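Given next, in structure tokens, is a single chain: the form predicted on its own.
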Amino acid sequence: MELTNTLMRAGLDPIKVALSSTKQLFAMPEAQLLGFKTSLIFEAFTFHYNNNAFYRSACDEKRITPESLRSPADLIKLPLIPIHLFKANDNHKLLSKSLKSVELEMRSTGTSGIPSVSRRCSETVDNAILGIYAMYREFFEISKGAGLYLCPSNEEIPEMGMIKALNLMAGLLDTHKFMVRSDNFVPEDALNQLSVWENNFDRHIIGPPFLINRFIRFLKATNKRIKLDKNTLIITLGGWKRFSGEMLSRAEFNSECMEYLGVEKHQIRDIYALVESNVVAIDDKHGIKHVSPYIHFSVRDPQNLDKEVALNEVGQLAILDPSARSTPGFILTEDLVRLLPKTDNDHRSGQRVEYVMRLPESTEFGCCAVNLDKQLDETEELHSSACPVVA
């Protein structure tokens, strides 16, 4: 609390200071980091409490006011917005700012076909971009190279949150190419592009797991193996479940990347993110996901959402995101996760998370990548020569 008050007295926005100080936050002692992000969350809570009638009503039902929040132990008291409300016809009621202030709408559509709509004002867009870039730099350390994007471009799907987040990485690269055009992926073109870049750039492959998996299936079917570069990263975002319900095995995926793309295990990195939040949790070189240090994950007992489960136990994820201004960033997801303990060789403070699965009772799985997966399969049925191998 004291640190945020000092920043505010100096005329600085504590959130923006936090967003641009990712490395310094990860270096804080655990207790100091928890106290700092708690103060950010309480300040954000006060803003939404004062500016959002829908959220204020939820607070009144629980008899929660800004004055009743004093320590990290009170974080569990914050009312949560069930994530399905972002799909509701009246989801404008979630706004803490006017519709006129909305600069950007992003969408994610899973198996139900009903889009989840996330609206961001200019302040929230600023926060999202600062935070995502800082996390990319912290964990990927990319400032050059070539990016082979195994997904469509924003030009084709401008509102897709997954592609928007991945496309931010293009600004850190020397060059990039999107290899999905008009719902069509030709793996020979991707292979040729990697060949063009060979010996000129470090070559990174970026996209949802199922599309990178399609490329590997093509390499397997044609008995081709390539050797990417020592600084190559294989970066995935978008979930591990296909539209058919089939789960892609992360262990098998890693093994096949190593065999057919010529990379080491530490070069394969996955990102957990949601269109409704500014959070990104990114794998370190050991394959452990680190949560953005200014965001808090609270893992709840699905049978009693007012109770947290112990470290290393599986529970339902609640996200407390103080960087969201358009809508309250206090979201109850339908994801089951576990928080992991800090290991001896891990120098970063903060939370570590392992994604497990969607809630069994969830009526929907997947994000926008699921529909992209389905569209590609349908296109391939019409044009079977486009891609000889289906993941």
Second form
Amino acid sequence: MELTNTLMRAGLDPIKVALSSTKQLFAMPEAQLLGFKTSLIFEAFTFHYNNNAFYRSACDEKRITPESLRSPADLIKLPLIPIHLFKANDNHKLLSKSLKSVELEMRSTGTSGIPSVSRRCSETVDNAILGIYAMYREFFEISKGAGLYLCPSNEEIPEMGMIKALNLMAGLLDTHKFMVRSDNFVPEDALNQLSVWENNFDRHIIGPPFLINRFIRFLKATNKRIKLDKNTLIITLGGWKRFSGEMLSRAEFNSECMEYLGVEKHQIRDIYALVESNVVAIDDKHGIKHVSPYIHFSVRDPQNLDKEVALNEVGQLAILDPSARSTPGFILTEDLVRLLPKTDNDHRSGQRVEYVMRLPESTEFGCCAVNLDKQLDETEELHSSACPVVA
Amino acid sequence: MYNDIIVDNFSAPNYVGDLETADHEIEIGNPVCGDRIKVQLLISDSQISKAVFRAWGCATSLATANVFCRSIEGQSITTISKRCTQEISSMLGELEPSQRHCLDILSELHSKLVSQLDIGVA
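May I ask for the structure of the form predicted together with its partner chain now, the form predicted on its own having been displayed?
Now the full complex is given, and it begins with the chain already shown.
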């Protein structure tokens, strides 16, 4: 609380300072970091409590007021917005600001086809962009190179959250190419592009896991192995479950990347993110995901959501995000995760998380990636049943 | 970013609802972005006596559904079928490029209504 007050007295916005001080926050002692992010979350809570009638009524029902929140132990008291409400057709009630101040609508569409729409005001867009770039710099340290995007461009699907988040990285690179065009992915073109960039750029492959897996399947089928660069990163974002329901194994994915793309395990990095929140949790070089340090993950017992599970135990993820201003950033997801303990060789404070799976009773799974997977399968099927062209 | 028509209709969607037994239903959608609108109608004496909707998607498409229902309720089917493109376009006010796909949604709602009720445009 003291740090927050000092920053405010100096005329600074504590959340903006936090967003641009990722490295310093990761270097703080645990208790100090928890205290700082707690004060940011309580300030955000007060804003939504005062400006959002829907959220306020949930608070009144639980008899939670800004005055009743004093310490990190009180974080569990914050009313949570179930994530499915972002899909509801009356999701206007989630807004803490007028629609007039909303600058950006982003969406994610899972297997049900019903989009989850999140609306961000200018202040929230500022926060999201600052936070995402800071985390990309912290974990990827990218400022040059070439990005082979195994996904469609924002031009083709402008509002898709996953593509938008990945596309932000393109600004850090020297060049990039989107390899999925008009629902078509031609792996030969991707391979050719990598060879055009060879010896000119560090080549990075970026996209949802299943699409990178699709590229590897092509390499496997044609018995080709490539050797990417020592600074290459294979960056994944999106679900690990295919439209068909088949789960991609992370271990198998890593081992195939190593065999067919010629990279080391520390070069393969996954991002956990969701369109409804500004959080990104990114793999470090040991494959451990670190949560944005100003955001708090509270892992709940799915049978009793008022209770947190212990470290290392699987539970339902609740996100407390103080950077969300247009809608409350206090969200109950349908994801099962576990928080991991800090290991001896890990210099960062804050939370580490492992994604386990979507809640079994969840009515749907997947994000934009799962629909992309379905479309590509359908396109391939269409082409495979087409009449052969006879010369 | 959003004009007053969109803000008002999104923020107070008075025509959201379901009918247990509807005389007609119109449903349109875009499988890629997920925008979906379902309109239910009660019709008596060639007049739309009630129109309600459920919609999923961007704020402008939700507002579009409300604008459409408000504009057809109490109107005769013949009157609605005579609306010209310009009249339909003006119903949503000035839109930004990223919102203009909702003009297509509004036109599609009109043409589905007209074709479903089997009335040609005069």
